[in-house]
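Presented as structure tokens, the chain that follows is alone, the form predicted on its own.
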Amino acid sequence: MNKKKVFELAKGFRGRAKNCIRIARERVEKALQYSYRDRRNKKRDMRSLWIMRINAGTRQYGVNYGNFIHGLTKENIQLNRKVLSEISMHEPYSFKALVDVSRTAFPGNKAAVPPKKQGLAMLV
């Protein structure tokens, strides 16, 4: 890379990393390595976030994530994890319908168990 390009990419760096060519070149190369790596890690992190959201939504209805996904694939419902996580957060009734479809498709999905009452709620 030429000097002008390095200094453009080093804009905003601290200390001599923004105005000394040797240090700026090293810092820019390392920054580009980080950005390359983290573009892949971002995809991984988002997928795990979606899975956590789906799992939290399905456990409210007594089904775990793996059985829910297995039931959807058996019913040939092809919604990706991003869409399923959005539905679980913003459309609870639609998500409950998907959980019910998954439950009927896969016998491993047991019927929903009502939550146990705790504390003073037991007396009522």
Second form
Amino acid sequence: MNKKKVFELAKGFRGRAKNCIRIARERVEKALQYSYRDRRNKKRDMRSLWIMRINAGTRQYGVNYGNFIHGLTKENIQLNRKVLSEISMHEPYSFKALVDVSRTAFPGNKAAVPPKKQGLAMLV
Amino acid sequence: MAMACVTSSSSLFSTKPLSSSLNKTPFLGFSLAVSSTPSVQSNRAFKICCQDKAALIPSGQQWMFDDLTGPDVWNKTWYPKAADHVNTDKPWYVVDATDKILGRLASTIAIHIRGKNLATYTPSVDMGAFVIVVNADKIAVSGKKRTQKLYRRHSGRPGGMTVETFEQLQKRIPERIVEHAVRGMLPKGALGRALFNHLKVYTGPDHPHVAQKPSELPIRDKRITKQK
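Having seen the form predicted on its own, I'd like the form predicted in complex with its partner chain now, please.
What follows is the entire complex, opening with the chain shown before.
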């Protein structure tokens, strides 16, 4: 592309990358590559942010994210993670109701007995 | 080739009488005027200032929302503004380190300082609380770590490695043990360094932060107290 377009895209860059065409062209190309890649990464990052927030919100009630989602899928509640994270932040009572629904549907793995650790008694 | 495209698309659009031909360009298929009525039929959209996309609320549900002139909080992921993480409004917690296992206590402290226990957690923003640790010299470790755990530091020069055991460091600077443990559990970087300043460790049973009215740090770990 021509120099004018390059300099327009190079606004805010550091040092010579915004002023000198040879450096600006390289940096602008890289910036466009990053923006292409990050349009796809943004979707992943947002989902992981929602999951972190839901995890924090449910752990306040003693339920972790995995068991919470398992309980919701068992009850066929199809709320997505974006909406769940917004509910956990702005509608605490509704979120508590959701956590209770999930807990009744899937109480957790406490029913499974953990394997007993055999110490030196094994040798006896 | 460009001319052929123009003629073909203009002939295509001339057959559609409903489209507003005034704003249509030969290349684009839609009108360029953004502020005209949006094309959504079922939802009555409200134009929100300083935002291109209006909040789409179905006309049957609009009675539930009172403030439709502000930014769209229902469809965009919340990001904290500067007013949401002022240091003066953050909670303060105090925890007594007597006979608590070092790593388990440090983990709980780091979670609270980072803000990972809050539903409003944001990784790039300091949303956490302040934590005060008292009686740091009475912290406990299991097994033979008291004599065998080594703390190393290097001055940068050749032969400049200093190695100390847990016991020796506790005699010298007891606060550093808890600080070292928590610092290893906080993120490394500028934000992590800023978070580390929210940890206050004291050797004795009292602390100078009474004015901040610290509350008891909620600990969920059942194995944090050393079994005698």
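Positions refer to the first chain, counted from 1. Heads up, when I say rigid core I mean the largest set of C-alphas that superpose within 1.5 Å between the two forms. Just so we're clear, the structure is a prediction, and the values are computed from it rather than from any experiment.
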Superpose on the rigid core, then tell me if the C-alpha of L72 is displaced by 2 angstroms or more between the two forms.
no
